[in-house]
Partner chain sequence: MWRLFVHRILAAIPTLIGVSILSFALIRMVPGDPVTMMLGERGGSPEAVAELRAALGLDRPLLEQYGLFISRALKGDLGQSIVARRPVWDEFKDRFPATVELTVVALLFGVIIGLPLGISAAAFRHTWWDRLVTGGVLIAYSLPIFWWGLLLILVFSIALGVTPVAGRIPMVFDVDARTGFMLIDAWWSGGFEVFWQSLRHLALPAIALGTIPLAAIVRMTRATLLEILREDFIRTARAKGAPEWRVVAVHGLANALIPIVTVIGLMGSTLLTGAILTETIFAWPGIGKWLVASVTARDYPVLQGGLLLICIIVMSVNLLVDMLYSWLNPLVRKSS
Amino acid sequence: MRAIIGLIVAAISIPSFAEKTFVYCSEASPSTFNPQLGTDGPTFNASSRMIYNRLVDFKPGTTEVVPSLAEKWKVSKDGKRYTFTLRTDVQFQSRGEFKPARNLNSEDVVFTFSRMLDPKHPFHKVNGGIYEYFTSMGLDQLIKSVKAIDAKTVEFELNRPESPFIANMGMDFASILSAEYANFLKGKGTPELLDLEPIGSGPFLWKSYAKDNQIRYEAHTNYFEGRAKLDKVVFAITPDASVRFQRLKAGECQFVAEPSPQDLKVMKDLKSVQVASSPGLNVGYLAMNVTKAPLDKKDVRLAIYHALNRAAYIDAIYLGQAQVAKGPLPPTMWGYNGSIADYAYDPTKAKELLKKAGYANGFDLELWTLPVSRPYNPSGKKMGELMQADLAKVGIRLKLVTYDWPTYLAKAREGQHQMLQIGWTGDNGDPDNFLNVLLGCEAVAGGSNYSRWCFKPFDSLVQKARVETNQAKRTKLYLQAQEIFHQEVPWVPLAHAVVFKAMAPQVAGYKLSPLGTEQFYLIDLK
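Structure requested: the chain above on its own, in the form predicted together with its partner chain.
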């Protein structure tokens, strides 16, 4: 082993002679190599920003939308027509028999979206015909048509104006495929390989995948933003977090996915590990089902808010790697209302409120605790016990309940709970992605409004902001909406967790994305 590490170290320390191989210890296998078909982090990490590009992208390390395959775009006055002008210098990768004869053009964009939109499209049914992310964001209902005006111009027509649309075009599922490659595969009678042996325009060319074991990539030499500094990237799939950490220490990988918060302190003290962190675009919260008594009473919800010592959870549950949340939006997002004063931890006030609501002797209540560790809440059970103790002090007798994750989600979506722990990580950096997805009236039926709180004054502000194209005006609407949220208390917001990554000291140039999907293009090995 020493010899091998020696080899690797030697290889990366003499850049002009040897190849730079970057090994990433990932947490799980991707389901496919086409982000259109995925919903999970491992699939996106292995495909979206490795193999593909999108019309627009997020500036590395931020949620700011910047041009990518489209060099510019225009929005019509009514907000329903988006016209993108494509770059003409974008080359697709080649592998084996497939050698692209042309650069990216509007045909590729139309192909990509028609595949998801049109049930009669020849590739719609290939590999299942399910585009769950696209469908669940309602884009199949939003996009009326996608047309090529000429080779470098594409026009999207929407059924209604929707401002987050442009940010949606930077999301993983909007990755642009090669229509030429699709036709080549169809000609060979193997259309299914489009999603399994991918070709894209992105910084790395996919070479091979050994199931549950490793994925290999090489730098795409003709990448339009310049060839990556790394020559090879290998994903070493390693499901156990402590084993990933050991592999990082042993030099078997240079970057690990999902480091466990418990290891963080040790990692920070190690010379052989470098830690990067950034405030995450997430929120962990306690959803109170407002359709179930006694949580239908605002005073009761506010009493629970006052009774919970949330600052203590930051240390005990997040090990200090989070900040107390006072609203649904993370502070790093535009439209965040920082002027709202949070409700303080005040058990006496809580008791008064309960008395006022007619519950002087308290009541019994059920809390569902999160059965899995999520970035927004690493330990639901432990947090549930703390909440139980806090609420007991004001007379609320909490019963803790939990289910396995799929059961939990299924029951929660039907609104079977009284209170439950849940959370959210943003998709596209737009406030609509929090306020509408988690608190809008439509989301009650969709299941992601876990408080089942449909409050017209709030909803109308959010819907108005959704179709408004002027960002200053949108900001104003969102600030107001957050005031209403604060007054009505459908949740107890708990925390915005800090996201952190662990890597070897020789890794340079890495930019931590608040949106979650990893990007290794900018990395160099010193």
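Form predicted alone structure, per the form predicted together with its partner chain context:
A single chain, with no partners or molecules, comes next.
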């Protein structure tokens, strides 16, 4: 639960609306068209939600798990074997020379997971071989094998029980690829196109991509859940939020990503704009890389926490449409620890802690600011300037740095930063998706633990909760883990933001997802 700043200068040619053509002004370029290789919302919206399906999915607008490519599943008594029965009517898409000779079967599921699981798999290293979600969640250690029992039956054998396993199978990284298409590309000597010119089973067929400009899709005529009401979809990549709003008002797009809080009042007053909102299953935070001095000292991290006037950020950045965060879990999620007393904004206390840590005269530090609008942080640059001013008051001299979005993520995964703004929107409604994926020890090597904080007492509780099947017992473990997080301060939690979406009045059927991604299959244009 994520690219170029500036205006798009290339004109966007929008087809006749005699066809139902839906134009989405998106906020950033995708990093890839294979969600196995991505971690960010723009990538998932452009790939998994348009092109692919998963074994299970989430009921639109909820975190309820429902069947998708798998019509049913069963779990062994010891919790280590998951057997999925696949639908037999799922057709993959066609494009150019590639025409699928068969429907989806167990070979495709085995191919998809073996690519991530097996370092010797012929596609494992194609396009880099970094499967951040898969490794950060420890699935490379959890999954013992993936076997085809027959054409429509697949068995996952685990090394231990895993409570969130079914919900994890609905996440974007678990999108099912076509083994037949992979073999076709391998035979042509172009295996890299599997992730760049994708073929899936989903509601829309990828047609073209003009980098940092636009992506074009057409309805998948033989989609197993029924052809989409839309004929064509265009992603018009528009990083500037104010420009997205202007395009919406001008009728150049029917839906905009991440509207600026500054524009919301005007949007709500316009009859030509619909605004949808809901509490976000998200957290925006300042990650402090604990492997780099002076951030390896807890007193320094706590000093930074006390020095930041986070309540002022809620007013200035979110215009009140968020609440100050005091931990990694959003309050709308089960397992949230509401009894924790947050650290106050206290510059005097911050100075005392810096003196105690041996930095009475302060120090120089680098902060990476978000280059794109995200639900959990609509303006990284402005927030960075506020942080810079706050930390200067306690003697910390902050240099602000940023990169384009794909580079920002790639460098952050490698731990090149000292501090960076980042955030998360839940993928599956389970606390494990926050506490393990963002803060677990396996997630350091996987790349999604941006604080690079591996603290065994915390990690032990989270791992116990993954195995535990009783939700009340899992909750107790998560409450304890959040207490440890609060004591050790690997982040400064910033905000849980209300999520807003803006669209033209003719858009019908849209359901706002608590998981932060966009699903346009249900949309119609009146």
